[in-house]
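Single chain ahead, written as structure tokens, the form predicted alone.
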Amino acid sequence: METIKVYTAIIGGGASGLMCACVASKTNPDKKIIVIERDNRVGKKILVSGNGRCNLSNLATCIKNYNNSFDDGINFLLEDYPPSKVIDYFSSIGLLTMRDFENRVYPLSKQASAVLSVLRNELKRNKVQELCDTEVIDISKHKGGYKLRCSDKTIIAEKVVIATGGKNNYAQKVVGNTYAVAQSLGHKVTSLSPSLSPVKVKSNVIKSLKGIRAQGSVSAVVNNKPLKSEQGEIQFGADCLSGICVFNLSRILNREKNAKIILKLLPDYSFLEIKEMLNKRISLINNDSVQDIFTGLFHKNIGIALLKESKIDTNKKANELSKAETNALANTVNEWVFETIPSNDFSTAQVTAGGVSCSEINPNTFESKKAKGVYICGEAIDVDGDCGGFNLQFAFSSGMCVGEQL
């Protein structure tokens, strides 16, 4: 069996691992650094991020965009490795970027492949070796460093970086425990759940809305307590709700029982204003079908679904509606309630919520408190952010931080 001796072995060729390798190899030009990737190539998740455009950061990044188990959050990382530093680094290795009206940062070419290419080109210039189709089976201490046992080779490293990513693998199509290496060194992994994913709901009418989109606001309510609200475009699936605003609630709703989403189709209107609007529309169409009440306001199928959800016969004439039925319809428009179904399906999740406990990681260096000379960065850690470039910002900034420690 082949034995390879290196200064640093970086386990995982995703965003944080590649950034770490780039920075570490620049500051350690005479030391051998390798990236170990179990898939057949590095950076596959980068290629599909941002719908293939790679939303690599967000200039409005702040602490409220993240969930994590660090005692003081990720303040150090945001202060010392802000979006501007990540963007400046990418500029230094050849990537031009642009920002949109929501402060999301993309490559100027709008191609995720550009992000991966500049990272790999930098690795090539700095003579960093990529070991693909290679999975670390076991790790143990060895003469002041660590021994990594793989299927066909052994790697001896002075320092190790765990950048294995989360449990979601929709891009990489590989299976296995991405936390096994950290766990073998004594690390605890917090509860895992899919995040930034569609939310499954119980509904008798949602199937008819598949593929339809609407603007509104959504709130996550658990045990009748509102926990978080978002506003934007809602997308209806055959058995789920999605869209960025729903994605930002999915961390809560995929974990919690007795939870529901409250959808407001007209968030800028009160219940009384909605009822007044409906009464005017009913008077306008008079003897026409109740299905015409929402013409010019919502998609036809949404209107029918609202009627059914309010238990109104869709064959009625508008002027046949009782006051109680009008009130029920106004209430549904104002607060359309969907009971949610907790999910452990990572196949459509952009991010894994949970990971290696932050209490076991130095928040200033990302060095393991369990194993000296071992660092952990990126999605392997119990840190997950909102949709909009915040997760890649964390991956790149934590990788940069670790790279500078090596």
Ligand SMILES: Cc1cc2nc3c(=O)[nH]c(=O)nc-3n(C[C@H](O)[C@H](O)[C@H](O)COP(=O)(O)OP(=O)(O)OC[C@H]3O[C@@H](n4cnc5c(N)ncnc54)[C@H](O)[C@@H]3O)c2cc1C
Contents of the next structure:
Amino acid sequence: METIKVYTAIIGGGASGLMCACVASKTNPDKKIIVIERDNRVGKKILVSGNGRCNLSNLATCIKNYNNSFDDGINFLLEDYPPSKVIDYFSSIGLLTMRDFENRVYPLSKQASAVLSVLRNELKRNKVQELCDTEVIDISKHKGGYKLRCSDKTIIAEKVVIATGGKNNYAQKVVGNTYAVAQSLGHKVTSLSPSLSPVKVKSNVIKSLKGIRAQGSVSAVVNNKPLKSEQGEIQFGADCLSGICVFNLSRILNREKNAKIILKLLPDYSFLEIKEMLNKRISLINNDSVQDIFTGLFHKNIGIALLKESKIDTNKKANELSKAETNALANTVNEWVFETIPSNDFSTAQVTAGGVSCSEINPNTFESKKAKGVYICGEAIDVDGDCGGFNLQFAFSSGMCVGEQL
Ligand SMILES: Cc1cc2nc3c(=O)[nH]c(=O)nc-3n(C[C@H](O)[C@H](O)[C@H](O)COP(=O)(O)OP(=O)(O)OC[C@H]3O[C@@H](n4cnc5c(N)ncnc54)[C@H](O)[C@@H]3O)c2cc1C
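Can you swap the form predicted alone for the form predicted in complex with the named molecule?
Once more the chain from above appears, this time first in line as the rest of the complex follows.
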């Protein structure tokens, strides 16, 4: 079996591993660095990110955008490796960026491939070897360094970076336990669940809304306690709700049993204001079908679904509605309640909530507390962020931080 000796072995050719390799190779041009990737090419997830446009950072990044198990959060990283540092670095290797009205940062070309290309070009200039189709199975201590057992070879390295990403392998050919490598060094992995994914709901009336979008606010309620609210565009699926604001609640709702989403289609109106509005609309259309009550307000199918959800016969005329029915309808518009179904489906998730326990990682350097000279960065760690560039910002900044330690 072939044996390769290097100074640094970076396991995982995703956003964090590639950034780490770029920074480390620039600082240490004489030390041999290798990026080991089990898939047939590096950076596949970068290519699909942001719908192929790669929302690589967010200028409004702050601590509340992240969940993590570090005692003090990721304050150090946000202070020392803020979005501006990531953006400046990209600019230094040739990538110009732009920000949108919500502070989301994209390549100026709006092409995710541009992000991957500048990283790979920098690796080429710095003579970093990419070793694809090679899975690292485990790591063990070896003469002051480490031995990496791979599918068909052994790699001996003084320093090792674990940048193996999360459990969600969207767009990737090779799937398997991405945490096995860290676990082989004794690291614990916290409970894992899909995040930034659609949320499955129990509903008999939304099938016909598939693909329809609406503006509103959504709240995650668990055991009757509201835990998180978001406002924006909601997308209906045949059996799920999605859209960025729902994605941001999915971390909670995919885990919890007794949970629901409360959707407010008119979040700026009170129940009484909605009732008054409905009464006015009913008098206006009078003898016409109840289905016309929402014409000019919501998509026609949403109107019909609201009537069905309120147990109103959709063949009625508007002026046939009873007071109780108008109340029920106003109630549904005000708070449309969807019982949610917990999910363990990582195939539609953008990120994994949970990962290598932060209590076993030095928060200032990302060095493993279990193995000196081993660093862990990116989504492999128990850190996950909201939708909007926060996850790539974490992957790039933690990769950069580790690259500077090597
Ligand atoms: C569809 C989609 C869209 C997204 N859009 C955005 C967005 O616009 N903005 C944003 O901020 N975030 C986005 N994300 C999330 C973001 O892409 C990830 O958080 C980020 O890519 C994580 O980078 P990483 O390097 O930590 O992990 P990954 O990118 O997952 O890379 C890890 C790599 O390690 C390899 N690997 C794993 N185990 C081994 C092993 N044992 N041996 C060798 N190789 C191994 C994997 O094959 C993989 O290539 C999106 C995610 C998805 C799925």
